[in-house]
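Presented below, as structure tokens, is a lone chain in the form predicted alone.
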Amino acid sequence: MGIAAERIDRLATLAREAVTAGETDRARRYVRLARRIAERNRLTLPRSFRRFTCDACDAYLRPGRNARVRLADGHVVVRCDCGATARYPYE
């Protein structure tokens, strides 16, 4: 694991902790930093990080706080407070 991947993991942890503490702006900054590091180093973000961030507003999603999670026919629907929707398949 390279330095960039370690930093992305650390930023994901910091974003999770910031949202738990109620600091949404700080969490959004961590998400933006992690995405920028991944782009510059041509890395893919971890699946858990991709699934819990909003593509539209860069918010770190906490189900029940700033995201709604619903199960539909064969997929999970995650809707952010900004209105953006993401769908992920499941079996």
Contents of the next structure:
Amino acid sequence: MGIAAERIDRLATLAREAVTAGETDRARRYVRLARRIAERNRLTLPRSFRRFTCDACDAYLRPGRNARVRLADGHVVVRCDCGATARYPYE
Amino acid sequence: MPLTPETLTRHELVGLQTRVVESTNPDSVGIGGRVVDETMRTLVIEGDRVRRVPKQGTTFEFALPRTDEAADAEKASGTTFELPSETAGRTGQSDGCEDVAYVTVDGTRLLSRPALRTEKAGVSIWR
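Show the same protein again, this time as the form predicted together with the partner chain rather than the form predicted alone.
Time for the whole complex; same chain goes first.
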């Protein structure tokens, strides 16, 4: 694993911890930095990172805390506190 | 590439324990804690309170937790690392804690946008 991939990994963990501690804006900084590193180094962000971050406001999502998760027919709906929704298919 | 003294300047600093050991501002010497944020020219350190310290003119001492992976790389780095940092040196175990390596780094070496620091060594992938 390169330095960039490892930094993204660490930032994801840090963002998760920051949200748990109530520091949502700090988590946002980490998510933005991780996205920027991925962009610069042409890496695909891990699926867990993509699923647990908000595309609209870069918040790190913890279901029940700053995100609501619903199951609908054939897809999961994740709504961030900012109002943005993301839908993922499931089998 | 694990976090080692050789890769520290290109690696993630957020989340590491650090301490200011030398500074052009005498008041900031001794500031210690966890790095919580980084900008192009400053580090934000959270100890008993949150302080923003300029990188320029400051020498930081980072505490690196030593993992197995890092220890292996440490052994290998004796011959293979291509970019030895002149100012980065191990100061040994000053706190009596085991499994922690202390690395002093001149803050000037960290002057770069946080996302771009990783790319500073080697050949650009954007050629």
